[in-house]
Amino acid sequence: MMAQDNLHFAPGTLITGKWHRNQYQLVKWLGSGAQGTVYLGREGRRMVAIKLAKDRASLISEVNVLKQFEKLQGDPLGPSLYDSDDWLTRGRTIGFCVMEYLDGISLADALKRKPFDWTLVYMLQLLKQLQQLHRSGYIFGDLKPENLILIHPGHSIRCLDFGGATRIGRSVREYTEFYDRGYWGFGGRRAEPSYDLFACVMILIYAAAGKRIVRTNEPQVQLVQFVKSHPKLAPYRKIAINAMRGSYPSAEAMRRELLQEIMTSRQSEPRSPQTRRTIRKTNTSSSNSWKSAWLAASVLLTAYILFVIIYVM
């Protein structure tokens, strides 16, 4: 039985494409957004993600973006596109697309479970992905943790839901207020790389605060003061403020400066005898478990920095 938005169907429902005649079975509901509902589906033995669109024009736009990204070299930005078609059901036509099913955890969930150092690892990866995206002539637009996924195994980041992707120079129409620079008074909604970079800062703020902070009557002053005063963000305040103000010409410029600041802060951090003893221990007590988590994040961050220095920079 369908829900009120007419895009919710029971598990086991069969979808047959009107034009390509490919058949898919819905397995379970994964989520709903502004432009449609996504299901885990099955095509034979292959698991896929199936997006049923509220608006066919929006779906066509997203499909065209995914096709464009498949032409790019390097790491994939998002899921591979397998099929797009129409489904005739109950006297109406529903547009849908079939994509690679990305098995992982959303960045929103990861930020709740991991220490802040992990956020820096994710941000370095995200900025690299955004540089590739911007070079293709698009911005992500609706950039937020819920639209990013960390792939199992490992922690490689991929983008989901390109419904908000917008050609550079056009107006951003799909956005989430907390991550939107227009909402905070830092600029308009013209699609340009700096729009996505502002959202990156808001992801850092969200990770540091553990929640979305509430906007005050002076939002610009509020964000700058928050970045300067929060202990997790203070070491990166110059980068955050520059990104909020649109000072970076590219995601790569922000990534390099963030990487340099991370390296500098790691070199200047004193290592206490207690920390050195914790590193040598293989079995820690529950009272020291948070230290182990912090150390694990630091080790991973250091390893990632070394990888970037050797293979990327």
Contents of the next structure:
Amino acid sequence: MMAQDNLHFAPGTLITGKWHRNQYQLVKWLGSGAQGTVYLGREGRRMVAIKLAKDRASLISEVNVLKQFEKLQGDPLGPSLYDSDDWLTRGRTIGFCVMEYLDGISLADALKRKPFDWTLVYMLQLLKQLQQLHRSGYIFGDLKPENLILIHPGHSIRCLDFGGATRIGRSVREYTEFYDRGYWGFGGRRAEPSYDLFACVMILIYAAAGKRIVRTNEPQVQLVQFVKSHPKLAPYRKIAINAMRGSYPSAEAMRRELLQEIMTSRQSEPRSPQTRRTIRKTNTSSSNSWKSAWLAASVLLTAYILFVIIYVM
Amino acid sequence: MKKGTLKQILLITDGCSNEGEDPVAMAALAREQGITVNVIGVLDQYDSEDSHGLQEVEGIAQAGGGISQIVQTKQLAQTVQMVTKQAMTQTIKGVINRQLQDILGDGETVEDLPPEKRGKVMEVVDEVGETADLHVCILVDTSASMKNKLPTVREALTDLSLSLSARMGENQFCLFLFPGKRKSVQKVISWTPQLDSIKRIFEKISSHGITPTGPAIKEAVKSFSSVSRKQSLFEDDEAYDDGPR
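Same protein, different condition: the form predicted alone was shown, now please give the form predicted together with the partner chain.
What follows is the whole complex; the chain from before opens it.
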């Protein structure tokens, strides 16, 4: 694919909607993806996120989904939608939508920085969000750390990009190979809750391995083997394998088992095993060296005494 | 209500045709008969991006009313399914635009509607794309330079079948290779709802130097009449079985 991204505009650029006549000012470039470019923007005093779309059709689909979620009760899944419109500039028409600006770090960054314990906490949160989403009749589709954000106070997780959200029963609209169960030979691309749960396992694998592992000739065997043998994942292998095979009827079912497993496995293992173990190791090794020093000294002393006794005799 | 059928030709090639009819003209011929032609140009790291053959890729897709995409071999799987789906959306939108012009007058398209109404139209487009029947005739270039790209092509086609079978509508695939063993084009799989069992087909290929892209597209266009004939026969049977209502 040729990267002809001509959605770059200088900070300060004014955007006026063709239909609703609202005016926004671009403040800062936030990121570019397959679907378009997102800017931090200003509407009067309010800070907003402005998404300029490469393809207006796919933006419209995403806006449709966001509107659906606005109607839902409970914790918000994603950003609120403020406006969607077209912008005429230099003979081009660019579709854009204006959303609530969510300040935080992407899960992709968080997974790199924080220990694996945190990954499990994020996963529990994510599963709760997914349960809510699935109940509304949609799946997330393109579930990956890059599409999730951790809101600053309270570390709560929110979904950022609903471009892949698909009504249950249809074919998944958008996906990323590494997180796609079809790519790994674990099933089809029909939108079902289990499709998202497979992606959850891949997020765990990504977090444990620290990278996207490379698919081999027998991907199914490979993933099962990885989950069984990796020290961070092994305690949760049963849950991971169940989720990969699509055995959980809902995100809630998987969440319940994962929570239980985390609580029980904590008891057998100290809280931050790595640091503790190293400390203990240095402790034991130093006491060991003391012991061996004493032993050597006493052996030498005994030998000396024996020698003296024999010499004198 | 009778569901529509979308007809597509998917051409996977890495370069220039050198035998038979002009492929661009053949693509235009396909379009005349309601068949969209999509083209995917496959490169590996040794190919340069501005070669002459790739211009032809674009020309064929343009004449065939479809989408062209030039990709590195490793991105092939995701591109193949994306191009197929995008082309479906494009075709459906084309139909809706024509209808709209009848209602709203000249020059009005979906793009000229305010976002709220466009959102509703897109829902319909999605709905049709999900439920319509889809016939895809796949043409794979097996000339010498394609030889080491073929395992990836095979994988991409299995993946395409997986993606499309998740839809609610019915799928039919057929597969042609060109150049064929004796003829310029060889049909290796006739219309079938699923593209499994293509592993062995790609192993027995002997590569030639010629690339008869034009004749291949022509053969592909012809093949669509056989699937519709088979289907209409089938529909007749059904109507007969059901009896009068």
